[in-house]
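Taking the form predicted on its own, here's one chain by itself in structure tokens.
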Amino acid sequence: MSMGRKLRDRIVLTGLAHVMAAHSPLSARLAEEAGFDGIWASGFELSALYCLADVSLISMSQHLDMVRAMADSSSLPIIADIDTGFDNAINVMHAVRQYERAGAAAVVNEDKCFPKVTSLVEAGRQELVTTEEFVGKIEPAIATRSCPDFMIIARTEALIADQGEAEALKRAYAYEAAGADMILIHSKQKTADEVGSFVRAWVGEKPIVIVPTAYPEMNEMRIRQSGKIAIVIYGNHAIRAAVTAMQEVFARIVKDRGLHNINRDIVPVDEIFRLQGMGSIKENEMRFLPGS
């Protein structure tokens, strides 16, 4: 079964995805062990995890790169974060074609310009593209795939840039009349009032996708409500935990001049062991290495 046949029938079985994101194999395999029916390789988290700004300086293939890592150490569907595809629609084919390859279950990409300025921060440029130039990305995009299970979701960013639901609702009409897949409606508001608005006014057939990060209400109880999301976004949690955590045992082995305080509140080393599976390779060595 391909990985985007086993998204689609997730969503289909439970009426509606919750993904995580993640910017390492080590995040992604929590994510898995946590319950969450897919994995955002998320362009933003993958740009903090190399001290970057989320300004298209990470490159295709680092990202790619860490798309096959993921891959290889979780089981669950990945929806890869291409931003705005790495500039035109030729550049969009070949991203399709590499991220179908290394075991993705689908894109995202957006209708900004690039380089892009990711979209929550404060007085951000947020330039976006004509209509007419992302159909023009996503015409090919489907075109390329080479399995229909694999999605194209397309995002359309009319409401971060200020340019209100009527513009959201027109892009994201035209978007579906393309062939995507889904439509990704983002929202800088720091509650769930412009992003409900825009859900309550699509009739379109394909789902909406959401990333409720401004708007943490918007819990799973609600976003059921609208009877229309077919997947949520947890965009940057991942990152901002481990952030969180590090801070935190840094600063208390600081403060206390040692480890001794901290120790017993992280988890054993031997946990680590079994996430990076040294169990299996004990096992193997026993097996197929003389003398073991």
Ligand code: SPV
Given for the second form:
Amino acid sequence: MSMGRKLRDRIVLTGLAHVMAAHSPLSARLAEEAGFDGIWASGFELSALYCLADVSLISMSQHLDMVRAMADSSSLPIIADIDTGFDNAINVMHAVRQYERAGAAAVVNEDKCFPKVTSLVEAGRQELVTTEEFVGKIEPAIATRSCPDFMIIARTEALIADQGEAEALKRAYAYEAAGADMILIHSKQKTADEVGSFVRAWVGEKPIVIVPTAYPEMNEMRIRQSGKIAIVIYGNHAIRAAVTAMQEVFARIVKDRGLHNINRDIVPVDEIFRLQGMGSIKENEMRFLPGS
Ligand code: SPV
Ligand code: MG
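Next, report the structure of the form predicted together with this ligand; the form predicted on its own has already been given.
Next comes the full complex, this chain leading.
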């Protein structure tokens, strides 16, 4: 079964797929073990992993390599964040081909200018391409995919760019008409009002995707009530969890001048061996290495 089909089936089965950001094969595996329906191959997280701002500095090959590695470490469908599609329609077509081959289930392409600026930063320079130009990226993306289940999700940043709900709706309808499988609407407002209003006003046929980082009070119970949202993406919680954990543990080791206190509060090395698949390495050694 294709990964696109797997994601679509998951949505039908659950009514709302919950998808966790990941920036590494390890975080993808942990998201799967925790029970998420999919992986968000987040550009923000991968940029942060390299200590870089999320402003189109990470190349497509860097991101694609990570998607491949995550697809190897987890069986969950991956929604790949391809930002602005790495420039024009030709770049988008190349990206769709590559990400589909890499085993992704979907790509999310956003209507900002390349190079983009991360969405949630205070006073960020948010510039959108015209609706026509972005429709000119969605249509070739749809034409390029080899399997119709591979999803092309169109993301409008109209609310992020303070262009208002009417503009966001106008763009979303145009992207739907261009063939997008879903519409991702992003908002940086600290409450769910802006996104809630957009969702109520939306009368399109395609489902909506949200990323409620800025308005965390919109939990899955509330999201389901809308009846129009198919996917919720937890956009940066893997990297934030990793930073929280490392900051706390590193500070305690420095304070204690040793490992004597922290050791009981972090996972044992055996847990890392488990995640690395050390058990099967040992079995294979017994089986195939003479004298083991
Ligand atoms: C990402 O995780 O890379 C996203 C979501 O695009 S956000 O950073 O909120 O724009
Ligand atoms: Mg992104």
